[in-house]
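There is one chain below, alone, in structure tokens, taken in the form predicted on its own.
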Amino acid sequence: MNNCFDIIRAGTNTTFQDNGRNNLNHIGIPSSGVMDKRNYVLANSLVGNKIDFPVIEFAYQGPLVRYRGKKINFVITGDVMFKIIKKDYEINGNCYETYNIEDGDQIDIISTNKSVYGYFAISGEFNLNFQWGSCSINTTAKIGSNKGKKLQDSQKIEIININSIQIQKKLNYVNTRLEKIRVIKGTNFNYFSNEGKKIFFEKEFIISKLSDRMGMRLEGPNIENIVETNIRSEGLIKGVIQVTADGNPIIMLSDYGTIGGYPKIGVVISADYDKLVQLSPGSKCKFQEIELVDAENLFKLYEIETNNLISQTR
């Protein structure tokens, strides 16, 4: 019997993701990869995989799938409502806890809770095609596994190399939110007036509905540019904050365009990126300026905390 999932409902934005691609910006290929890296590595660790295995990433509403095959473990991480549907009963699932499923069982990933992204990992491997060393799907560029497309209703996902060791695990972990998103100065920081800089660091901004894996648009008071609202296109990175001609910020996310012509006021530090991407439309955020050395120390702390969590799943 082939082991597979039948997708009954694909969900709103369901893709395969891993750590993404490196060193391809010069040919216009962004890194892509998972949005929330900590929840990604915890998902893989809980089911006994290598932490860089592909997973299913979903946003808002996840997939409803039926399993066919030998017994397997799965886990869901993030802040997610889901249930396991057996032949005679249903189980309301808990995130960061592994569950066994058998032939004919269904998993219904109902929704995220006041967040955006969740992760679905199995004790095995999805049978995927890799492109430039990664399965990560970028739907804008149409690259990655699944022909660069979101998962679709009625699709089958083949599973290979099921792990014979299927130990039940549970991690006590709670997703938290930051009061302020910390940033370092961008390369065009001095394009903005003193009042514009003050607004950026002191006022609240609202996450717009016009946000996706490529970028997060913010709404709020205009940030005044006193030099030039459009510049010659320059290279971009994940987390950079551009300010458009109308004075509103856009934060580049995992599927960012590799070049852009709006001035860059700041860059979100790597340690805060996971928290940033989980802010749902309508949420409020504020920014706090820190120095580069502090950003580096905070990332080291982030990695230590993540590794400590991984060690609790072994």
Second form
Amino acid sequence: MNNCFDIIRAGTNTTFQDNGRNNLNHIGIPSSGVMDKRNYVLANSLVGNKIDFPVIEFAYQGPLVRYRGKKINFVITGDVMFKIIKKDYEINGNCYETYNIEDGDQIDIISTNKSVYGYFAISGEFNLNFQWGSCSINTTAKIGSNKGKKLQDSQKIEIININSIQIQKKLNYVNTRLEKIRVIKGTNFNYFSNEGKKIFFEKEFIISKLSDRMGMRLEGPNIENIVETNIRSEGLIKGVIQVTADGNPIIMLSDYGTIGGYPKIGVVISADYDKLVQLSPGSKCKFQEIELVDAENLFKLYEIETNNLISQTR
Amino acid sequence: MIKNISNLGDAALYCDFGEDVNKEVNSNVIKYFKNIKEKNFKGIINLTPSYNKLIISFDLKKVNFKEVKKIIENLDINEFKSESSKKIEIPVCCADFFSLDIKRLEKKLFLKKDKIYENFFNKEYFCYMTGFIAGMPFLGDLDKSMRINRLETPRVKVPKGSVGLTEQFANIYTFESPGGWNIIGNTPIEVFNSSKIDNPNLISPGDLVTFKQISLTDHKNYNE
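Compare with the form predicted on its own: the form predicted together with its partner chain:
Complete assembly follows, chain above in first position.
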């Protein structure tokens, strides 16, 4: 018997992701990959996979799937409400806790709570096509597994190499929210008036609905540009904060356009990226200036924390 | 040759080659890009060359800004022999159906249609960079009489294969995408093909490109 999931409802933005692909920015292909790396590696380590295995990433409303096949473990990470529907009963699931499912069981990933992305991993492998070493779906360039498209209603996901050792695991971890995003000054920081710089580091911004895997738009007081609202097009990376002609910031995320022409006021530090992407539309954030050396140390700390969490799942 | 190296966040180098945009400056950018790519330095994960900048991003788990900066500063760029650039001919159909902005071009450039096409097709272009969307080449320089600003309101959808003009550059839309360039024609050629793993891009930075005018029938039959 083939093991698989039938997708009954795909959800709003459900894709396969892993660490993404490198060395392609120069031809216009961004790295893509999971938005929230910590939740990604925790999902894989809880089900006993290698931490760089493909997982299902969903945003807001996740998928409803029916499982067919031999007993298997799964886990959901993030801050997510979900149910496991068995033949005779249902249970509400907890994130960071593994569950086993059998032929005919359904998993209903209802929604993320006050966050954006969640991760769904199984003790096995999704049978996927890789492109440039990664399954990560980039829907704009139609690259990655599933022909570069989001998962669709009534499609099937094949599963291979099921791990038959079924160990229940649970991790005590709560996703903390972060209201202050730490930022290193950007290469065009001096394009902005003193008042504009002050506003950027002192006022609150609201995450706009126009946010997706490519970028996050923010709304707030106008950041005044006193030099030029366009720069000559140049490379972008994830975390760059550009200010468009209307005075609002846009933060580049994992599926960023590789080249852009708006001034860069700042760059989000690597240690805060996972938390940044979880800010949902309507929520508020503030930026805090930080020096390069401090950002590097914070990243080391963040890595140590992540590794500690991984070791707790072993 | 690099005027200044600074950090772009905590995981990238921002190499500035100076304010001017011309082939000489851009050739330097491309030389550095190819050289660094070939050397395959530990921790460097992406290179994004543009007109006069090169962004080098790295894996902060393996290296840091200071270390990568040192590598780049100590590069002996002269030992690198650049491979000869490719010459590529791109067929373009300028039938009214494809030449979406020809009326705007006539009006803004004060040139008749035929003169616009003559100026456009009689030149060889240099690929400064590729990107924005996968595989899109930025080609220059257009004849001085052909330089025009972006559309005031960008199109929500520019058809795949569209050839656009803005300022000193021409580009090709490798996918249907939003965009504000002035569309002069359309090519039936696949400029980006993601199934070609090693070389998905037809045109790479440093290549030389000419455009050849084709009829609507040729355009239709091109892929048959």
